[in-house]
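Single chain ahead, written as structure tokens, the form predicted on its own.
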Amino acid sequence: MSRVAVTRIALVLAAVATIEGLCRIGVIDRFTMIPPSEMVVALARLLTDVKINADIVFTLRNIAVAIVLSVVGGFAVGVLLHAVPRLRAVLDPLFSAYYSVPTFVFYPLLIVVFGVGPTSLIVMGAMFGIVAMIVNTLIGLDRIPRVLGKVARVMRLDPWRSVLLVRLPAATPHLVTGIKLAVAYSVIGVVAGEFILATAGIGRRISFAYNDFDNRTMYGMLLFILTMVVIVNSLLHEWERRLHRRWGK
């Protein structure tokens, strides 16, 4: 394990220990936050509840579909825009300003179009993640060394083989960055959508727990989301790091 990883883990453990101590001695009252150790116990209890598990499955399924849509759709749009510079020149400023617009304002419209259900949440999550994937796809394709294109021509590769064997592998480190962002934004879009209006899901469960002053359920579910995202992001980060090392970036 690298020194950076060890330092990162040590900082996280120190922060958790500090919060635990502040909660135990009463600096942070239990009405505001329960100790992290009790969050773990609460999460373990919640995972034995059939209704909670149904909410978790509902949310994870929606997040998975949203991630697939944002990654695949973002990659396809990015490749298209890279091949059509004039269209890219028109849309580039919109991508730059995309995340300054509160995307949640479209959620009522999505409900009207798709109804109160998983489809609206999936579209919301995909809307959050797709632009990050588009932008990073464009960056990856822009930064492919020209010499690789010459190598493909020297080897007489047809366009498809050139893309699959040369251009795509060279752009992969940036594509993984796009995937990381698409995952994070998709989770935000789906869970936040469940807060606003949903028939099930982790966000809905957290919202109800917050309104009922049920800190154990609320923080237990928050810990579940945090743990899930950290694990997925850590795996993607490790993959990205190895790709950058392989390509000397």
Given for the second form:
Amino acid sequence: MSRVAVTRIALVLAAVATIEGLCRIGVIDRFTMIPPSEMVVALARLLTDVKINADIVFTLRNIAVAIVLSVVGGFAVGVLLHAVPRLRAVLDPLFSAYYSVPTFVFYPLLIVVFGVGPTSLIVMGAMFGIVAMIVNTLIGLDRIPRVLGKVARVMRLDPWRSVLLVRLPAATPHLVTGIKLAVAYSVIGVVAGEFILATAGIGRRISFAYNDFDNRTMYGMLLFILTMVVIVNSLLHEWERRLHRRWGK
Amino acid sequence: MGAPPAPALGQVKAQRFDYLWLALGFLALWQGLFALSGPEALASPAATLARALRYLQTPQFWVHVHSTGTAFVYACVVALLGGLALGLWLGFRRFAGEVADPILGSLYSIPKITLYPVILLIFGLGVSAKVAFGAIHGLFPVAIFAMNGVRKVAPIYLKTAHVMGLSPWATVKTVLIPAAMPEIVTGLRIGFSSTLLGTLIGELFASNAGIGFILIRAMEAHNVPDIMALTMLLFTFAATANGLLLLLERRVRHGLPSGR
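Can you now output the form predicted together with the partner chain? The one shown was the form predicted on its own.
Shown next: the complete complex, the earlier chain at its head.
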């Protein structure tokens, strides 16, 4: 292992150990935070609980549907907008301001339309993720080198094959960036919705535990969702990095 | 995780009337949805606008704006200055930067909204929780962009600085920071937006004053016109601020390379 990796692991371990120490000697009281080791124990216990597992399955399923919707929908809208540059030029400022407004203020309206249940949460997650996918699809299509289109023509590829064999692969690095962001945003959308109002799910379980001063459940669930997000995100990040390197940025 | 700046559109620019068409289309869509779903789910455009204008005229509203504004300014100071200091330092120290890079990336990408109970437990209800929430949203993008900006500075600049016998401090001030400026400005813009978002989210869950607070109150009371009017005001503000910062960013990018 490289010196960098060793230092990094040591740094993270030292940070966790510091928190553990501060919790153990009482500088951080138990009502604020439980020691990390107890979080792990709490999580292990939660994972054997049938009701908690139902919540986890509920949330993960909603997130998965939201991701699929935002990736497929965002790609379609992106391709469409790329074909109509005037419309795109008008919408661009809207897209770049989109993520500075808390989109989940619309969540109560979604509840009125779709009821309290998975549909509202899925729509919330998809609304959050779709714009990142649209923007990155547009960037990906913009950056297809012009020479590739010429090559496709010289090779006499029919339009179908030119898209499938040349254009799509050339745009892939940015599409993957879009997918990575859509995943992150869908998680935020669904979990935020669950915090506000839901019948089940990880977010609801966390806010319930918070109101109940049940720090074991709260930190256990937090540990679960954060670990999951970090793992998924680093995998996507690694994939993205490889693609960008292969395509020379 | 703001959208990266759109690359030059080049050929096609929006024409003046296009925005008008967009606005008209949007209003028509809104009115249509309103007709479909009824006043239970949506407020009509006219009602929303009237409500927004009435908000702007009530002194109580400006008290909340002031509360949000104060928290936002504090959070910005922490996020922008802190992020810049951290990012520049990690950019100069190659080893430290490589160690910290994936850690920063993970911290940036975790859904910070899940941390709201922790922030509340640590800071309690009030201004400090809002500031903390805003700051953790904005700090990481600023740091990441600044770090990458410094790292990407062409080695030839540094060699030139060395040949000219510049002191380390002069190198930082006259070579490294100006060369990294475009990235730094992009980071500051995204950091600004993220901090605003974070502050508002903090107010939604953790406060007794501010725009986020009246928004969550409207949500709980299911007051649809209020929700929509506040959302409209927020979006207008965020979009305007973002547009101005984009303008600034373009100017900085075009202003380079300066003849130093």
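Just so we're clear, the structure is a prediction, and the values are computed from it rather than from any experiment. Positions refer to the first chain, counted from 1. Here the rigid core means the biggest group of C-alpha atoms that line up within 1.5 Å when the two forms are laid on top of each other.
- For Ala10, a C-alpha deviation of 2 angstroms or more is recorded between these two forms after rigid-core alignment.
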